[in-house]
Amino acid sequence: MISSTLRQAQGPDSGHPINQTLSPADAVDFVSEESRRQGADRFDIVAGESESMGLELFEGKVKSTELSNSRGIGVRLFRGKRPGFAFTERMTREALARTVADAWSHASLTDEVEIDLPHPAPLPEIDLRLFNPDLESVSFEDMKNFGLKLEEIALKTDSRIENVPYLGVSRGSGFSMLRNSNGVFYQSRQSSVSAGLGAVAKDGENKKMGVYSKAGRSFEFDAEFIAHKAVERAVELLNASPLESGTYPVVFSNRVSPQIFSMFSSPFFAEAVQKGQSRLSGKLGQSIAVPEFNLVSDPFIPLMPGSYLFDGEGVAARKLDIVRDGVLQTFLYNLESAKKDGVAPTGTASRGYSGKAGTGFANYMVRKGNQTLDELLTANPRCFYVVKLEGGSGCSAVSGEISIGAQGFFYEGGKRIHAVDRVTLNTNFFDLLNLIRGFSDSYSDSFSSVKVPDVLVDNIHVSG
């Protein structure tokens, strides 16, 4: 027996079986129609589909393969001002009708919220080059051959390389679609490929692993470069020793500076400020960092993973100066947090089909400086150059506290003296912003939505 909800959804003469799997576009149409039938005066729908394939190798053999495909759809609808949310990964009329009914039922239980759904707006005419159809032809055999080449090069590059326990090559693609009751309808596609390895170097009883990976929108990778980088990072830290505990100038390599700064993204979210979880509350228009610190959320950089033309709630993207010359200019807003503060949303909402709306940077960009890395390393009689961080459980985005293990090199008189490990850095992020003494003129080459150059910071406590 078919429930009244399903009978209504199917229609008496529709001729469509309720268990037929719909395409994402047809599923969005169906959920839109069903939301209106339920009585929702406002709604937005996010549909997504992704697929990935990859493999891992060890000692010249394929260790494992992965082939996955997922799709789903989520709806947020309103009964008056009460939102209800539900999602499903089954694209049949039966499952979609149940999902809308669940969201409608959920809306009877939630508190009222003030949200103005966006209306259609022209998107920037920028080709972000996020999708490369050529990647669709990259096969398991292509990935296997490239991985075997990486392993072969790494093992013969340095006699101290004991093995390559981590070696993977993969590619993936995704599609997303967003519609709301005001007529917004946007869609986007993206694809990428990656290859990387972790090589273990041994010298006596001392072992270190060096990891390097390359990713992007094209499979035109240099196997020699990737393998040599991993080997270099393994052998350079052999025979490391701790530093004497004390306060040091620290240079964070552009390999690790994005990790440090991205751990403290949430204090810039209006949602965190409104919940009392940001130390930046009340700081708009005030200096929070040295004048050399400039932070931008830039969604318009071609090829980068954080680029987009519309955000997760259908608001047109825009470039934002978050901190300019050390002064906090704005917080990041989604629809709900913007309504609470009576401002326009910033086009930085994050939302997938299976989750509720949040907030996030597009491409998190700290502007480069005009000094070389060598100039930063020689700016003080001695310094600790950090190239690897270990864990982040001692870091808190709310308090700003940083307590994190680090590895790198001790420099004295502008010269590298010895490799360093088994030390912990202790500082506070909000203090660190005012202890910055310079930025380098280069970012790392990682395929990342967070770009921060090498950073020289004064007075970091290092415990050995």
The other form holds:
Amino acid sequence: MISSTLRQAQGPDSGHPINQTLSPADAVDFVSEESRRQGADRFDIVAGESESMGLELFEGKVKSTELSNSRGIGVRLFRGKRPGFAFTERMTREALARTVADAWSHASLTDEVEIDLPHPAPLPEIDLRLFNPDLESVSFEDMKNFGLKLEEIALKTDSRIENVPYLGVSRGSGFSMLRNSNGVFYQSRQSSVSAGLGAVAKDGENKKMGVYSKAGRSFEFDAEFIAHKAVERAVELLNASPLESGTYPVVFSNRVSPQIFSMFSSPFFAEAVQKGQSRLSGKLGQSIAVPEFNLVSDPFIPLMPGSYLFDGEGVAARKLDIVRDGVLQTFLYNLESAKKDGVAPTGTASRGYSGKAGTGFANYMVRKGNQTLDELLTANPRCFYVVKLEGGSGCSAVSGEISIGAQGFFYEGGKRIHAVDRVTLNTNFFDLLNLIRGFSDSYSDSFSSVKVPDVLVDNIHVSG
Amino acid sequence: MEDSLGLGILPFMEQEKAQRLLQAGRDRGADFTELFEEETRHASVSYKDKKVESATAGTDYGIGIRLLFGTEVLYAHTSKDDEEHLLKLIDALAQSRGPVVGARHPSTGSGTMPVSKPIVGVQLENRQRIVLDPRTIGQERKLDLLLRADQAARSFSKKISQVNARAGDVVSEILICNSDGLWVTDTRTRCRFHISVTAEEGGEIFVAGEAPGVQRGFEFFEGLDAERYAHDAAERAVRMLSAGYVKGGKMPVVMGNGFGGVIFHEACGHLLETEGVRHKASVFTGKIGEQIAHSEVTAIDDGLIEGSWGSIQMDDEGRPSEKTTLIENGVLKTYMSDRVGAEETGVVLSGSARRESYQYAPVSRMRNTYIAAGKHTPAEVLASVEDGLYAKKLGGGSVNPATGEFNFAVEEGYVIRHGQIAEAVRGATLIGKGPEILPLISMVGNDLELAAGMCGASSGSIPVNVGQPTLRVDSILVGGR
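Form predicted on its own done, so how does the form predicted in complex with the partner chain look?
Full assembly next; the chain just shown is listed first.
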């Protein structure tokens, strides 16, 4: 049956031209059969399709409009214990057969790995509300009208706003499909919409850009709120000046704390530990941070972008305590790293159709504290409140090094003294975890899978 | 159409189909319609943890459709190539602007829209000298290179705890046709070798890497001195492992040659792309003819350097590439432009329209961008600094074009004391503003070198070279401890 399908596909008079594009579901069937025909008794296949539409506006006009439809399929198969990967965005039988042949030939090059592919298992019965069919009716006209409103409000809110060079509204949806040789077959769908702008404020020769965007599962955004936020963020940093070099208590705003913490996700991955790329190696069960630090990987929060019921290798999702009261509880595993450590996978494999399986947090949630932001800002005689970070090239997840440009405000005696720019922060993430002096009681309102409250950290080196 | 390598059928649509699609754009009122069809084959092998960690290959395929109404850009892309679907996308794009006035009816031909020009093939001058097409060579031929690199790095020191070596190649078949009658195809072949070496001692870890890349065929891997790159990365990882932290503050900085050119790329190059200028999002808007840099500085963006990682035979609008002088003796001469950017800013086309893939509309981007060689020896440049920082090798960086604010990480740095290189320092970041830095480049060395990198911006991630000779910047903020 399997081989006859292929012969039919490749035959000149089959009625199924080899260059006819298949749907993702049919492509998954075809690749599955073709993998078995090659001789692979174990394999998994990931396929995906996404659609999006959006536009950008500038000076009252649409500058660009974009419409997209992308699809692709990736296969990992095993020749004995040797894995081979390949993917394609061409969904013709010819291209799919070549992809499977590529994967099969790669499986003769790789070294053996121990992997147990999962068997079908019931998924948690939770409605994550990741797909909203109502978004399909959001038209270009709706997006254009909303975008025009954003620009108009931004320009009239403050006379120092000279320009809104970045303004976009878009929506997108996608679905993914995962099948393996044990009979696992899962599908998921999601959709989202976003709107945002970057406004430039000018005062003399001094320029600052403020960026704010909203995204979510429904198009219920408040244009006034979004535009005002962008303007506020541009204007508040005008005429900033550096700080005197030295060590300061620093409050990372919840706008930037997720950026800092998410840059250091990979040390929590078992794969990084096993390959000598994590300074958390050997720290399981030990204190790695102050007791107030609690980190959870939570896949079950409705509407959030990091939520899912099954991971990239078909393992059912789980909520995981990663750090509890400052003590490291577990690393994050995929199938390969779990087998290597002789533990169960944690449902945290990440994989798109074009890449091999990696590891990733679901929603990265650092528990809130019980202080207000104001309390953090007034906890010390002086502090640097950071609201913007610049670049991340000076940060290394392996060494923990943090060397990064920052902008924000200098506080003294509990009062905001002046805006700050042209300074850099220098510390090490693994030291920072033990220098945390408090978390606020609020997350930012961004549509992000990383949530970290405002955080006060002692003794950060600031150069200005 | 059978290709010369016997690799099978080339992926491109037939000219008749293209002509119908281009006409559909015209019929819906577009001033200009363009099709960009691409099939890209990626193949790589990586060796990590003393194992062949992965061998993978993949094919990207898709079509991008661009309609221009004046300088308004409408763009659609898809992985499906059937004509009905493509016509629907053209319709949806055009309708996003509201009803089309005077549209030519697709079946009767009635209407006032002009007819698309007949397609005329253009033959590019072939500047690529590909000896071995990677698509014809088995991936197993990369293994020896990776094993040699791994061994060379590990044998450098017992402190080397991990080595990750990867050899990857990419071959793209591109078709660009448009309503001006253009029909041009290109094959783009690039190969790159990466090595990342981790050194560890007493709980401290440092990672250093090298990543040479070229626009050549598989012969690049066969002639590559992998041991040298492995040795250089291992040596740097071990040396920086025990380096102290730089003391932060404003100071003179000598930038090393090669990848040091990322400073010009980030701090100034992005600000000289018409994509930023036309949105008034560049601080260099309206400055052509003005002295924006020290008179020692001449900066060039050259798409024609043979075999160079950032070179292109034609840009992604089908225009032949060229060498563009951006700044001459400190004076701004022009911007890097694409079709829309050139029209809006009034500069000439420079063959700089680029995109990562069919998934992006093309915009002006850099190719091989560098500060031209000056007259000083590197030793003279170093000797001119009493106390400062020698940023021998920079890591990555980023810039906000609207404000000119940039930042870079220094991967390998040294204190300069009395004009001499002293102890190694780590954890340095350089920050500042592009327009403020250019006048402060006061000495330019004679040791120009280019280095490969990937540049990310609105039209995706593209291969570019950055480059410069050794430079002195009189004052720059160095972040440290």
